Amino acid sequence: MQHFPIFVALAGRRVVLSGGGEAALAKLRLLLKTEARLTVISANPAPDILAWESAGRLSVLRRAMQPGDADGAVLFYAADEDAAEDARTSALARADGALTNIVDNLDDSQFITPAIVDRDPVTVAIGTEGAAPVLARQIKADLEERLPSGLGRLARIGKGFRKMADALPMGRRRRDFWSDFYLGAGPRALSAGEDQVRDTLDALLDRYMSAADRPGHVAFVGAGPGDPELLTLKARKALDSADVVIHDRLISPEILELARREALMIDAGKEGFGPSMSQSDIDALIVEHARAGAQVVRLKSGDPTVFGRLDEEIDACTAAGVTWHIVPGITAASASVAAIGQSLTRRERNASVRFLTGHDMKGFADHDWKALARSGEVAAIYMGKKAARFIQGRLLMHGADPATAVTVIENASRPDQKIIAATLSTLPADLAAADMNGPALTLYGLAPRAAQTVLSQIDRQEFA
């Protein structure tokens, strides 16, 4: 992020603009929505600028800009539509201490003006770092259509009611009151007029003043394999309302960004054969925050019901009298098999699929290797990267074909996804050569679709 978005208080403060043509008019139409003291410097100002001057909405200096003209200004716009003059006027403004923007010159500007959706006092600013102004305009158009025109009126009424609402205790009850007003009761009342909205606010406040605090609760939420677009709507809703988010090490930063800004974020990462927070400490954290009245999201990679130690955490909540619910997520197996264009099951190949773990609490995990070694078997092996040589040995020992396809998918669904196509005989060596550092899932008995097609063609040639 090269430009940090902020909202600058302009009421009663100077904003200076140099220029009098179309570029100046475009900026002034936006600036005139503020309460800033506007000064335009132009030897030949457009008629609209002179009309605004006559109406007392801005002042005009009918000459070229001089040193000191931007003294005391918060912002300065160079809209001279001449590169040399823009450079001169912006240099003068910087010397006077103003932040400067040169219209249509991102590189030399100290700040940029975003695309704005105006539902005063609700303002949405959209920026693309100058990379895609057409995209910013499209987002603006979409938001203009989605945000009701009465939203500003609702916000103004709510703003006037804030001091009364401060009687509610800080925290969740106050947030729930405002959420109920802006997302439910307020919009319904607005169609009947502002008086009805104020009556609704009074009734809503009475209800929340007498209501008991909502008890703490735990949502065990599946974050999916990493792509934020694969989050379920329920998962997004849980993150948006969470007071505390206790998350795994493998949760992608893009998903953590979706949590409510005020939420307490706790990294409860566990790493196989590496440093980890103990399960008992995680259980205690969940219970502690829920008992304190927090809405807790226990955010787990993939699906919480698959190799997620979920039962232990549920048992801890139940023993402490804490309520909970589960929000399923897309598990790594589903994302990984989608990445290679295959199906976990296929008619006349395999009617079942095994979900295995490469290691458990006691070390490398043992399974029914004899059954898995049969031809046509398919397994999704979690945490199998470091156990690859152990898995290979057990399967070969029980008669598995060394040429059995094995695919390893690292960071499934993420931009840095990597796919390693191997066979059972080459698996450990291929993994060592790939130097994988991220979370990986091993698909035993499946090759990427393109590789599978080539193998099938070779088999047909051999039997021809």
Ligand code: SAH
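Please read these numbers as outputs of a predicted model, since none were measured by experiment. Positions refer to the first chain, counted from 1. First, how it differs from the form predicted in complex with the named molecule.
Domain assignment between the two forms: residue 90 and residue 8 are placed in one and the same rigid part, by better superposition fit of each C-alpha.
For the chain modelled as two rigid parts, C-alpha superpositions between the two forms yield a turn of the smaller part by 18°.
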The other form holds:
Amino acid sequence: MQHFPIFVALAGRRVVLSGGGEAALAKLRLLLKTEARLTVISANPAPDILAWESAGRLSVLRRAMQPGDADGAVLFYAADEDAAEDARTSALARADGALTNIVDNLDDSQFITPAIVDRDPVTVAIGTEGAAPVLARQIKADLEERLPSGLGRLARIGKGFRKMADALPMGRRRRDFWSDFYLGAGPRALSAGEDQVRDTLDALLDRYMSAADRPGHVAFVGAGPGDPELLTLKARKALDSADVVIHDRLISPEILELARREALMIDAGKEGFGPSMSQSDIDALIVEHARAGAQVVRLKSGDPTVFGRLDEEIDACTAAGVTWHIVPGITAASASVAAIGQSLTRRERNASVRFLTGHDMKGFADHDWKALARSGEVAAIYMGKKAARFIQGRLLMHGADPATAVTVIENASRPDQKIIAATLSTLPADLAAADMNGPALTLYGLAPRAAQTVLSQIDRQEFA
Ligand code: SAH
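Given the form predicted alone, corresponding form predicted in complex with the named molecule:
Zooming out: every chain and molecule, the one shown earlier first.
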């Protein structure tokens, strides 16, 4: 981050701008939204500037800038649209102690003005370090659309009510009160008028003053395969309001970033292999925090109900009298077939699909292998990398076709996703050559669609 975003107090303080043309006007329109004392320095100010002057909204010095003109100013804008003059005026302003900006000159500016979404007093500042103004404008447009225009009014009324709400104990109860106001009761009341909003605040405060603290609760939340955009809205909401997040090691940092800033983040470090917290330690940890009154999010990769030892954690909650619920997520198998453009099931190929773990396959009975070895079968094998040679051996022994497609997808849905298209006969060698370190899913009986298309073209050529 080369520029650190801050909000500068401008009420009653001086801001000076040198320039009287288009660039000056653009900046002034923005600055006139503040309560700053504005001075414009220009020998030839545009008519709008003169109109603002006669309306008493700013003062104008009709000449070129001189030393001392920016005395006591917090901010200075060089907006003469002339490189030499801008360099001169900004040097003068710096000498006067103001922080300076030269319009359209990132390198020589001490600060830059972000794109602003204005729902005063709610203000969103968007910066791209000058790299992509188009992007900043797009984000601004998106946000403008997303933030209801009544938000500013709501925030202003809420601000006036802050002192009263301070009667609520700090922490969860006060936070719940405000989120109830801004996200629920407030917007509803606003449609009936501002008086209604004030009444609603009074009623809401009464309710929260007498309410008992919310008891602790555990949400078992699926974080999906890694791409933050594959989180469900419910998962996002749970992360937004969590006091404690207990997560697996597979959860990507981008997703952990989404948790409420004050939330306690605990890495339970469970991975198929390698060091990990024991399951009973994790169970105890979940229960301990929920019992202390926390809203706990137990964040699991993919879908929490798939190879996640979820039942042990639920049993621990039930035994301790802690309430819980499950928020499903996108499992690795879904992300992996999507990555190769295939369906998990297909008419006349396979009407069923097996979800297996590489670990448990060692305990497979002969009839399981026989069933899987039939042509057209599809299986999604989790944690199957280390078991590849074993799986290959058993399937071949039970008559599987050595040319059966097997695709391994590493880091499905993540930027470093890798796809290895193999066959049953080449699987162990192809895996060894690929040298994968990330989580990987093996899709038995499926080839990437592109490869298949290419293959069938070759077939057709051969038959032609
Ligand atoms: N509950 C998870 C699975 C947990 S078991 C889910 O529903 O996806 C962990 C295994 O899931 C890993 O060993 C790997 O086989 C698979 N896995 C998890 N995330 C993955 C990803 N992004 N890409 C490929 N496989 C993944």
